[in-house]
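Quick heads-up: it's one chain on its own, the form predicted alone, in structure tokens.
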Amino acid sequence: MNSIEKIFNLTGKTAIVTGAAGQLGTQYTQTLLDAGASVAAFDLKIDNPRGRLGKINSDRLVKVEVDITKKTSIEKGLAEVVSRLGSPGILINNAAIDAPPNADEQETGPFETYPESSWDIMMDVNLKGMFLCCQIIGGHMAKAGGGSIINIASIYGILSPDQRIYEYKEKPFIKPVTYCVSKSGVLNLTRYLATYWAKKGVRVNTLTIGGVFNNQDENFLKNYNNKVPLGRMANQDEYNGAILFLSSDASSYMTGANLIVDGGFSAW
């Protein structure tokens, strides 16, 4: 194994991926497995059809049904991971919810009438769930001697969404405020924990990603792509390199940072 292969090699390490059964979660899971890690796939819906977790065959993959908004569920999941795979050294906080373009009108209506219940649900999953996973799994990693935590954020955590992208729709569609606020909160959770756990050997970084192609309608794609210097949405495998980098020794001197991979969306 040459020096380049060595710094990206994850053999002997155990990783946990939340939201592992989704479109990107499956990608991250496969990437970590390919790099030699054992992976615990956490998801509330292990059979989520949006991903391809069921098509991954590996004796280093363990699927665990976990509700990240419940502390006891995470604790139970972690205990299973430690028992079956050993102590985790990598945590990918990927689980999150959003209001897609086909969401209920109440979820995507004007800010003035946005439901308080919708705020609570999305904040619970996107921010509280990440906090709890860091507290329980990250806390275990700190006691065990270190590791790498990657918190997945969004361009809408650093920028306000351009609502004009959706103006072609017959019914008004407003990107919800909660998604943006929750993803913004990820950034300072990362910075806080990066400094808090630095002496414990736990690195904590944010990966901020742009939109991912998933057969969206042509009008949306045209409007979104016009805002991207590279002229397109990401393919679902184009964040895997960043995941591997942040998980491995290749990023050993990196903590408290925000790695932005968005095709240049945030550059203008």
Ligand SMILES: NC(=O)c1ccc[n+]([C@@H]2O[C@H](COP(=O)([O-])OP(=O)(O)OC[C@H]3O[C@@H](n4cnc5c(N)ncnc54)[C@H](O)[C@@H]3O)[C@@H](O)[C@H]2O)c1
Contents of the next structure:
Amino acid sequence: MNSIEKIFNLTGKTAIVTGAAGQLGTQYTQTLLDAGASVAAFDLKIDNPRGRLGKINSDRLVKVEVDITKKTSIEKGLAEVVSRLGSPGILINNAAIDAPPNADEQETGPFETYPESSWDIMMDVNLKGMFLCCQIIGGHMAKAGGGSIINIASIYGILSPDQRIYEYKEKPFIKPVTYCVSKSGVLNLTRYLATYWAKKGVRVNTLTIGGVFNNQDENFLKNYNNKVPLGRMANQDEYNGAILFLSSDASSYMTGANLIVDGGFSAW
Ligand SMILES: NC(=O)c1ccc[n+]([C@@H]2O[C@H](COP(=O)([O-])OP(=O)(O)OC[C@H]3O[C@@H](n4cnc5c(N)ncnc54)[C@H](O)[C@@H]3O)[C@@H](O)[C@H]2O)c1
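Output the form predicted in complex with this ligand next; the form predicted alone has already been displayed.
First the chain shown before, then all remaining chains and molecules of the complex.
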């Protein structure tokens, strides 16, 4: 193995990916397996058809039904990982929810009438769930001698959404506030833990990503792509390099940082 292969190699490491059955979680799971790691795929719906996790077969892959909003569920999941794959050294906090295109009218309506219950549900998964995974799995890593945590955020955690993107819709559509606020919170959870755990050898970084092509409405694509210097949405495999970089020794001097991969969206 040459020195370049060595810094990206994850053989002997155990990784946990939350939301692993989703579109991007499946990509990250495959990437970590390809780099030699054993991977625990955590998801509320382990057979979610969106990500095709069911198509990945490896004796280094364990699929565990975990609800990241429940402390006991994460603790149970971690215990299963430790006994079947060994102590985790990599945690990808990827699970999150957003308002789907067919969301309830109030949820994608004016801010003034945005439902309090929608705020609570999304905050619970996107921020509290990440906090709990860091506390339980990150806490285990800190005790066991170190690791790398990657918290997934979004361009809407560093910028306000341009609501004009959605003006083509017949019914008024407002990109909801909670997704943006929850993703913003990820950035400082990362910084807090990066400094808190630095001496314990746990590195913590944010990966901020832009929108992924998923056969969206062509009006949406036209408006979104106009805002991207590279002129298009990401392909679903275009964040895998960043995941491998942040998971491996290639990023050994990096902690508390925010790596932005967005086709230039935030540069304009
Ligand atoms: N896809 C994009 O365009 C895009 C853009 C920017 C940021 N992101 C971020 O990337 C990450 C992955 O996005 P995606 O498009 O793959 O999403 P996805 O909806 O395809 O997958 C998310 C997965 O999380 C799981 N999940 C939801 N609640 C959970 C819970 N309580 N416990 C455990 N698992 C739970 C779901 O079952 C699902 O499989 C998210 O953090 C998202 O905010 C995505």
